[in-house]
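Let's start with one chain on its own, the form predicted alone, as structure tokens.
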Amino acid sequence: MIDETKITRAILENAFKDILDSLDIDVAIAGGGPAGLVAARYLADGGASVSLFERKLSVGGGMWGGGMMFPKIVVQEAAKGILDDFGINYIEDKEGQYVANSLESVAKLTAKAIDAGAKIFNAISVEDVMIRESGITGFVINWSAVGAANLHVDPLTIASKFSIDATGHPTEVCHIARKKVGKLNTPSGEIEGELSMWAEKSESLVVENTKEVYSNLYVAGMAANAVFGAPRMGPIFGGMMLSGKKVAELILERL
């Protein structure tokens, strides 16, 4: 028999149980596009405890709506083999491009990451971020629901041993931290502020740009173009998905 309570407790039990278990973590993600499935994918293939949390109630970023709503994404061959990591088809281009299905590619990225053990939250906002002497430890999060409806409700918090703010062009944790701190580890100690387009730049610096941005704070994928002032790519993923690995890696040496 069916019973509407039961199946109240049920998402309530299971909902608690994981946002309990993320309570202290690892690694605490802001944004659910690319770079950020990507890194929480890797992170808990490394073994870390890792979670996610996007503002929005779809995760994939940009990702989804492909070029100009043509659900058709390029990867450059650098990139290919994360396309190959997470079972995504493609085909190659005549330019010597790789073409995927923006919504596959989607689907397969978060799909992933969950499978590796990254827990995924959406609709819940980075609204602060938590400071002490050793840097940043974590995030100060509420329902996205309760900004959109300009509710007085306090947050809750997300203790982490490192972040990554994959928030995107609007850099939102960077933002945050640079106000609360003062500088950040940028030519300027500011947020440079992304350039215009221009894919085979961006596509290299979107990698190199990868790093720590404040004592345990991480940028990655167009938030990290953004925040050193490097131009921004369209619907070539590549670096973003490359980004995501290095945030990756960057992290798990330090673990």
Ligand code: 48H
The other form holds:
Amino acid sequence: MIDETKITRAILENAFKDILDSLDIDVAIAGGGPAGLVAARYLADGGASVSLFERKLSVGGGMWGGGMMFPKIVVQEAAKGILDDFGINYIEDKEGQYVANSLESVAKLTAKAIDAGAKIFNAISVEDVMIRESGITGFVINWSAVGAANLHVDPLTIASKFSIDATGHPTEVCHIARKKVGKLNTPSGEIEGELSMWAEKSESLVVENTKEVYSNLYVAGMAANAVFGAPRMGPIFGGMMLSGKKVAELILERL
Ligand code: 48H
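Let's see the other form, the form predicted in complex with this ligand, since the form predicted alone is already up.
Below: every chain and molecule of the assembly, starting with the one above.
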């Protein structure tokens, strides 16, 4: 028999289990754009316990909108293997690059991350970090609705061995860390800031810049270029996915 109280109990019990299982994990990821989703999948595939916190109701970040809201993304040869790995369909165009549907891409990145065992929490924002002598030891989280309504509500915490800032252009976690710890592992110790569009340069730099930016805090995706002072690239997404894969590999080596 369908009963409202039973529905409510099923939702609460199962949601509480997921969040309780995430209190002390291997890797916490802030941001569910392409870089965060790809990282989540490969980390979970590698046996890590991983939870991803996304501010919005939907994951996918800037991928949904393709280029100027035309729902297509371009992916270069170097990242074709990741499209295959996620079962994303594509066509090779005349320019020797691959074109995929942005909606299908978000859906499959998300589904594969969840299938691999990553836990994804939407509508939750990372609003601070925990810092100990060893470095960053986890995220301070709150419902995004609390911030949106400007309510004074204290947050909760998630402890993790490693954290990833995959918050895209605003590189929010690194900004918080920079404010609280003083200097990051960047040339100036500051957030260097994103430069203007130069796709070819940017796509290789985003992979190069995917690294540990403070003890146990890694940066991936657009945030990596924003932190290390590299250009943006427009609607080519190979670098985001390669960055997600690289950060997963770097962390798995240390786990
Ligand atoms: C929880 C947060 C918080 C927070 C933000 O922007 P994204 O898609 O990031 P990437 O790096 O995976 O991909 C970048 C790509 O989409 C892009 O913007 C490109 C290629 N631009 C090129 C150009 O030239 O403009 O996703 C980041 C996600 C978003 O969903 C945010 O809502 C979320 O992070 N987020 N989640 N806590 N504090 N801040």
